[in-house]
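The chain that follows stands alone, in the form predicted alone, written as structure tokens.
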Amino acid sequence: MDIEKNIFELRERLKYIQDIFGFKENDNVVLLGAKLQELTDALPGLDAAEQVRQLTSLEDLFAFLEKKLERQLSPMDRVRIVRHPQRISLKDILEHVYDNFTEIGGQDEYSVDPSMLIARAYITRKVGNKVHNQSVMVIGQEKGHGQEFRNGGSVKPWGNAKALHYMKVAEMENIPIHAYVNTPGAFPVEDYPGAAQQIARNIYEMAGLRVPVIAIFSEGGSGGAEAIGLADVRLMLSHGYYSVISPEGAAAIEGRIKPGQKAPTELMENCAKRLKITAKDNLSLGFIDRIIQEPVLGARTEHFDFFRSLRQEVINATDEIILNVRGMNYFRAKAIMRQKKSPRVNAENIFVRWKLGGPARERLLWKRYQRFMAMSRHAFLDRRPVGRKCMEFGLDLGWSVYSFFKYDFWRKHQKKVSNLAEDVGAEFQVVFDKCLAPARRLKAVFSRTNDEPNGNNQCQLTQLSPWEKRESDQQQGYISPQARKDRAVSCPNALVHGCMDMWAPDLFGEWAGVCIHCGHHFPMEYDWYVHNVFDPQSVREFNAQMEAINPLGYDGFDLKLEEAKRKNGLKSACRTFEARINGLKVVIAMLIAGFRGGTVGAAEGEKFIRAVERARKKRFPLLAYTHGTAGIRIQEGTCGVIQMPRCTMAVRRYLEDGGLYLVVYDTNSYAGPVASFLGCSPYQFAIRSSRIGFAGPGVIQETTGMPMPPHYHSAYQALARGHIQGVWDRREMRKNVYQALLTVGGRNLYYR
């Protein structure tokens, strides 16, 4: 026995345990340290046999106390485990789980991004005497083992863009995707293609991938996890975590920690517990399918048995997806179910071809959609009476039947007939024009000889045009409460542009909160838009009784919710309604900044999804107006973050059915909604006062250490980066929305 080597390994094990529990006063950790030091001091005076005996005894003590410490792990301890440099990395998984692989892409920042590893790999399965090499695309965040250049697995926008590119390659080649999620969160920069915009694009495209996707979570931090985490089967390592925000970030928000300061350890521990981030929590909430058991205190590179079990799990998961959407699968499906219950059974003994045909691919997409739509249904309150629910269900069913016959059945054939008639008419028009050409030339010659000055035209050129009452001159239907204050208001740009002070009744009344000197937009209530953008008496709200609740039992959050409901007279941060703009029917989903910062939770996500479904069934355009959003509601944990893929999938289905989806941003629009169901719209616009991005300036500085320029998130910067397609003046929003509805949709204009 190599005594020195074994002592070194025990020291490494002790250091690992101290890294996880060291700041706590744990008697077991103290005992291990004392016993190891005692043996080290006594070794020179012991004979070889006694050295081996005492070393073996100490190793047994380590194993016993490690199991005891395993049962004492807190959620924050698990966070420290997944972030530890000794934790298995994606390269370790590629070397031990797959039979061969080739890493794809370069190593510099702008080719792949070292934090995102992409590899083409295969798994070899021997069934009988035949060997099958089954290809997969492996994509995941790579932290390495203390390699700083990998940025701790925090991926930059171009890394997520490259991941999406190779997901599409996998779809083209009809091979499964294995996505390993191991990130504290995406790197919050808006440099092209932009963190928020790229994550939104990834989620949107993953919703439509026609190949099996398996996600394995180790560290799943918010939007960075969702960028590659939308999958048909979601597995999670037993020591991993999946959360809307890191415990440190939640503690900084809860404790109102100033930039440069650190949140107390006790507060971080408390937030990690309340957010329900562990594998068992996420399994009970329904956001993952299975837990992969790890060795005591987490999987490290020397745990070869764990790699074998991980290989079995990913093979089983891939087989399960394939057999669920393909025929001829009864006996193999039963065998795979037995394998999931009995880890001793070898998953590689049953051959399943990892290729899907056309019908199976469509079934795969439908099952994926249904799976995510069923998530988080428990996390909001629907106070509609039973009679109202039945009536609305009947109306939805009626609209579905009506739309099918009008648009999918009758109009499909009607369009063929009308297209043929147009082509025939165009052909006759050419012949008709050719025949009448000589007569037109003769008429033109005679008309020139008899021409006299046209007094009518002269009058039109020399006289003023008659005054017509414009729509903007009509009395507004809503006046801001700020207009009732008899005071002068100074523009924040007065020192730069020399703006004069303005009287509040004028500024917030006739001028709609816009400085008439420089165009600065003062904040306005969401009611202003409801009453001044849409036709009078046309707004009809629906699903108003769906209410935000406290699904995780987060301490103190019930009182905060009640205060927000009482203050705003709303039950959630989302209002959904139908309205008209110059007679055109539109479905609107509005996020309201006054209710908990416009944050999105389960109730808001469900209301948004139902608004999208309503627009799809009625064949109406969909307008998402963001009066302001601070992101996903952290107090709802994963119930909130799962709304990112859920809402995006609903939007994708709507767009693929031919819908027109517009997004208009106002005030502060950040984080999850912008990085998913808002950011995936092909037509995004912003009111001039908007600030748009993945994270606010304070969060970026705290995360990256880089101070942000003052106008980094302004609407014009977002326009320059290609995030939005236009910047609007608030006073012209009604006209611009109407213009957009008439022009940008093309074939997607339902109301035509």
The other form holds:
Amino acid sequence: MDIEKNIFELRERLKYIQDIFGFKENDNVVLLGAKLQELTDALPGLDAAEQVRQLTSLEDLFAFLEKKLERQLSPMDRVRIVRHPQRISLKDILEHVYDNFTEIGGQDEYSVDPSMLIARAYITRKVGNKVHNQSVMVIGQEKGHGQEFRNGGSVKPWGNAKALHYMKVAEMENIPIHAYVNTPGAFPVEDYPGAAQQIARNIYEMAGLRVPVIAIFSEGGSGGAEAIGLADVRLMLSHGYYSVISPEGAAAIEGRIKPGQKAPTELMENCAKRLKITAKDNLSLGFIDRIIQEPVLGARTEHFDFFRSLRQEVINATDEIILNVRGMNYFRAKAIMRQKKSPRVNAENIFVRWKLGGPARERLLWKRYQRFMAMSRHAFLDRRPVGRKCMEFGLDLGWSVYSFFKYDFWRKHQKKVSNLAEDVGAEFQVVFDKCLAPARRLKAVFSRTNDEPNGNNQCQLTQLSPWEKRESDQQQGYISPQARKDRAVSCPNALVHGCMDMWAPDLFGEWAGVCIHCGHHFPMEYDWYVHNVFDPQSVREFNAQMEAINPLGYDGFDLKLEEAKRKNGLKSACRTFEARINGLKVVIAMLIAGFRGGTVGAAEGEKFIRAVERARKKRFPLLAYTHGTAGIRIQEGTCGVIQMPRCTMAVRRYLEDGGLYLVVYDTNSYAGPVASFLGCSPYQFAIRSSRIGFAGPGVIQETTGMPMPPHYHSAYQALARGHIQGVWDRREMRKNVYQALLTVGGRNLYYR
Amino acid sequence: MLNITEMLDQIKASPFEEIVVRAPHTGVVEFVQNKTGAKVAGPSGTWKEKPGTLLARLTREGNVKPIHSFQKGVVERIEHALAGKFVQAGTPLMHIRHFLSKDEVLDKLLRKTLFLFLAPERAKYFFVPDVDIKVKSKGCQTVEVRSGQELFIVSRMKRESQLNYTGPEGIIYAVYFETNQNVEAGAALIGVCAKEQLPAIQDVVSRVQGEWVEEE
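Compare with the form predicted alone: the form predicted together with its partner chain:
And the full complex, kicking off with our chain again.
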């Protein structure tokens, strides 16, 4: 027995335990340290047999106490586990789970982004005497056991773009994708393609990927995780976490920590607990399908048994998806169900071809869509009475049937009928003209004798034309509360442009909150847009009764939520309504900055999805007006973050059906919504002086270590980076939206 | 001819600049910084995006406007009598004594002694080849210039044109542009001094570099 080697291994195990439990006082850790030191000191004086005996005894103690410590793991300990350099990395998985692989587009630091690793791999299955090599595209974040250049698995926008490229390649090659999520979050830079916009692009494309996608979560940090985590089956490692924000980030927000300062450790522990980030929490919330059990205190490179069970699980998951959407599957599906219950059964003995045909691909997409739509339904309150729900369901159904007949059925046959009607009409017209020709000739003779100067023409030449009705005359329905204050307001650009002070009633009344000198847009209430952009009395709100709640029971959040509801007179941060602009019907979803910063939780997500569905069924264009959003509501944890793929999938379905989706940003729009259902729109516009980005300047400075220049997130910068398609003046929003409705959009635009 | 040594002595006698903070417009003054002798900071940050120390607030028509210090220094005098009173635009509110740094002293001296030849438009500037060789091999202070001399090549969007020097005769004391970098219109390209003044200027510059003590 190599005593020295075993002592070294024990020391490594102890160091790992100390790292995991960090600063916390733990008797078990202290005991292990003391015992190991005792043995190390005593070893030279012991004979060989005694050395082995004492070492074995200490190893048993280690195993026993590790099990005990496993039961004491807090959510924050799990965060430390997944970030530990000894934690299994994607390269270990490629080595041990797959039979062969080729890394694509990178070799260590020589890569577009070393934190994103792509590999073509295959799994060999021997069924009977036949050997099958089944190819997969492996995509995932790589931490590289603490390699600095991997950036801790924090992927830059171009890394996510690389991932998307190879997802599309996998789709073209008709092979499954295995996505290993192991990131604390995306790297927050705005350079093209932009952190938020690229994640939005990834989610949008993944919603329509026509190959099976299996996601395995180790560290699922918010948007970075969603960039590759939209999958048909989501597995999670038992010691992993999946969260809307890192516990450090949540603690910084909760504790109102200034940039450069660190949040207290206790607050971080509390936030990690409240956010419900562990695998068990996520399983009970329904955001993952299964947990893959790891060895005590988390899987490390030497745990070969774990790799075997991981291999079985990914094979099982891939088989399961394929068999769920393919025709001949009865016996194999049953066998796989049995395997899931009994892990000792070998998944590789049943052969399932991992290629899908056309109809199966369609079924795969539909199942994926349904699966995500069913998520987080418990996380909001629908206060509509049963009668109203039934009535609205009936109306909804009616619209579906009407749409089907009008747009799907009638449109197919409309051409033939109208052609026939045109021909018949033209024939009839010829006969009619022939019959009336003598009468017309007589009329012409009489009219020539009574010819007088045309009165109408004379009027036009000699009189002034009547005043055209100005748009502003009909739009005086709303007066901003800011305009009721008798005070002067300074423009923030006064030093640069020399703007004069303005009187608030003028500024927020007639001038619509726009500096008349430099054009700076002051923040304006969302009501201004409701009253000034849409036709008067055309706004019809729906789903107003859907209410945001505190699904995770986050301490102290109920009070804050009640306060927001009372202050705004709203039940959630999202208002959805139908309205008209110059007679054109539009469905609008508004995110309102005053309600918890316009954050998106389960209620907001569901309202948005229902608005998209309504627009799709009624064949109306959809306008998402973001009065302001600070991102996903962190207090709702994964119930919030799951809205990113959910809403994006609804948008994709709408766009694929031919809808027109416009996004208009106002004030500040950041994080999750921009990185998903807003950022995926092909037509995004911003009101001047608004700010658009992925993370705020403080977060960027803390993550990248670089100070952010002023106006880094301004609308014009976003336009210059190609993130948005135009900058609008607030006073011209009605005109611009109308113009966009007439000119933007595909050939299938519904309202044409 | 300018007496540079005398100029330096003058600056040494009063090594600071007196900055008068005035009311930008009418309003009621409230002093935030109300201790004489207090140190104040100017704008900071990479892009000077962080404003300097808050000195006072001026309220007009319910609009409270902060007045920040735009230079580093020490509060010399505060017009306490104006606190809480309505003042007219331009009324002195505070006096700040800003001690000159080495760079500022040199800048002040050189501005008075050198003739600055300015860039007429935003472009990249190069010396004509023979001057360029001389500047690179022996240094710019060996190049003599006179009005009408071909001195620069102006390059803008691949269009190249010649620019002649116009100004007093002398030698190039300093070059302020870098090859291949765009120079804004109105920025100095070269500083020219009379040949006989060169030793005096060099002497003063080395004295400033060695002897000037910067006060906090």
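Residue numbers count along the first chain shown, from 1. Basically, rigid core = biggest C-alpha set you can superpose within 1.5 Å across the two forms. Computed from a predicted model, the values in this text were never measured in an experiment.
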| query | Taking the rigid core as the reference frame, is the Cα of residue 439 displaced by 2 Å or more between the two forms? | reply | yes
